[in-house]
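Here we start with a single chain on its own, the form predicted in complex with the named molecule, put down as structure tokens.
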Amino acid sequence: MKTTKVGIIGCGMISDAYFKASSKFNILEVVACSDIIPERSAKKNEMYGVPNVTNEELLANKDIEIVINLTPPQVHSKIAMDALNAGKHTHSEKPFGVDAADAAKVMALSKEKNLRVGCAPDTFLGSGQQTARKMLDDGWIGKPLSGVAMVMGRGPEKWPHAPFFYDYGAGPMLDLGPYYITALVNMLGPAVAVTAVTKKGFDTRRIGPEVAPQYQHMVEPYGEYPVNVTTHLTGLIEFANGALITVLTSFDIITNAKTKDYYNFQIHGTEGTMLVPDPNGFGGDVQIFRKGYDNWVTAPKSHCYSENSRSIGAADMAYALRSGRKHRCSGDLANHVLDIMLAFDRSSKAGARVELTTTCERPAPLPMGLMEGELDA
């Protein structure tokens, strides 16, 4: 198979999943990488044999068709625009931008240049979320009426770059919300309005020696960091299909990650209830309860990709470029998800229901019967 050559900008924590993409998806070939801290891209060269270059050299490489953007959220739109201006398609880590204006610039440039933009999360292409989508589409819970999507924790203080999670463009909604809100749009379609109340539980956070030992070499200076975002966001999303979903994203809650009490994801329909697996992952079981059942029933998995397959969204873009079909982790989807997420703080500030200004199509489900490594039947 002729490969699609990609370049990776940003060689931090998440990048390993993308450097391994070539071994998972034959269509992708990582041919260059860069980082503003050159030692980081040099390290990836050592580990994966991918040439490390500057951003400018990577963007000037005529062989590269897709730029994979793994920089922090505050830099996403700049790198995406640099890639588009260099004539490349681009796929970014989430979120799509730090605010609506930031994302709108990228959308406008991609249209002007007739180049594709895409964005993580791509976890909704995993077996867990594709099975949930299929069970819903096949009517196992009837017409969806309501649901709950909650993700709770005490924040990422054990991560070396913890301060960025408390800065503009992050917080629990823009960091973890993309998994849940994208999964909801994949299952239910676009949303129309948000009503929310949001707050900040703590004015500062302390980043200290509790950072996990394997990340100690990357740690930013220890100390107190200001919290520049809301860290407890709760509200209601109204979907165009009529479903009302109650949402909570929080970095202010002490919970037990080991027992999976950090999330709660359910869809309630006219004929039953579906427990949806954690969308910050690819696998997990879908469980159904219908009238007349005496216990939850686990659905068979309708699709593959139950192990970590991050980069599947970029691979899907590569396949889509070949056939001319739409790519699933699209800019339209990511821009709508961002609009929904940002509406929580807007609604809270205004003390009012906020109508959304964007919409999108539901991404097409993956075909059944694919083998791992493939995306088109």
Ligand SMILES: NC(=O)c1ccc[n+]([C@@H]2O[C@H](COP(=O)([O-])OP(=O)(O)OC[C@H]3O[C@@H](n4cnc5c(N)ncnc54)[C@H](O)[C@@H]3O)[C@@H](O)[C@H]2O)c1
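Next block: the form predicted alone, after the form predicted in complex with the named molecule:
Chain only, nothing else included.
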């Protein structure tokens, strides 16, 4: 199959997975990269031999079909629209945007230009979530009725860029929520409403003593910094299929990381319960408990991609462009996930249930029997 040439805008921490993508997905060829900090893109040129250029030069490159947008969340929508206006399809890191109005503009422009938009997370295409989807679709727990999806912790204070996670466009919901909400929509389909309560546990945070020793030299400029987002969000998502899922995301809770009690993901059905693996990863085991069982049973994995396969969503878009099918990490999916996440603070502020303004189709499951590096049978 003919390769699809892509350009990467944003050469920060997550970009390495995308630069390495062509070694796993032969359909992708990274031909240019750029960053608002030129030293970053120059470093990637040294590491991977990919030409580093300006954003303008990258967008003007007629060979590039897909722009991979790895910029900070606050400019995801802007870069996506720049790419669309340059005649490029675009795949963004999560979240799809930080503002519903800007996200809607991206969707409208993609339709106007007849170009595709997509967005991470793509972890739901890994073996863990694809197996959970198949077990659910095959009726192993009956009709889904309820569930819980929780991801909790004290926050990323041990990282030198911790202030980023407490600023507009981040927080536990927009940073970690996309993995859980996308996994839920993949399994259950679109949602219709959210009822939630949210709060900010601390007005300020302090970075310093808790930072890992190798990062200590990087934290001096921060010290104490403001918290500009809610950091504990809990609520109920109503899905169109009738399932009610309780969701909690928090940076305000002290947990034991060794025992992994910082997350819990369960779906309860008429015939049993399914334990879903951590969606902030590609692998993990699916466990089933049904009436009459003595203990949990681990389901055999139905699909490959158990290891870190970030960039699989961009590769899926490239395959879809060649075949004409729908891509799985679609703009409709990402925009609906954003709508759900933003509804938590909207509901809390209003003190009422809020109905969602978007919807989407469930993404198609991956075919069974694929080999690593394949996405179409």
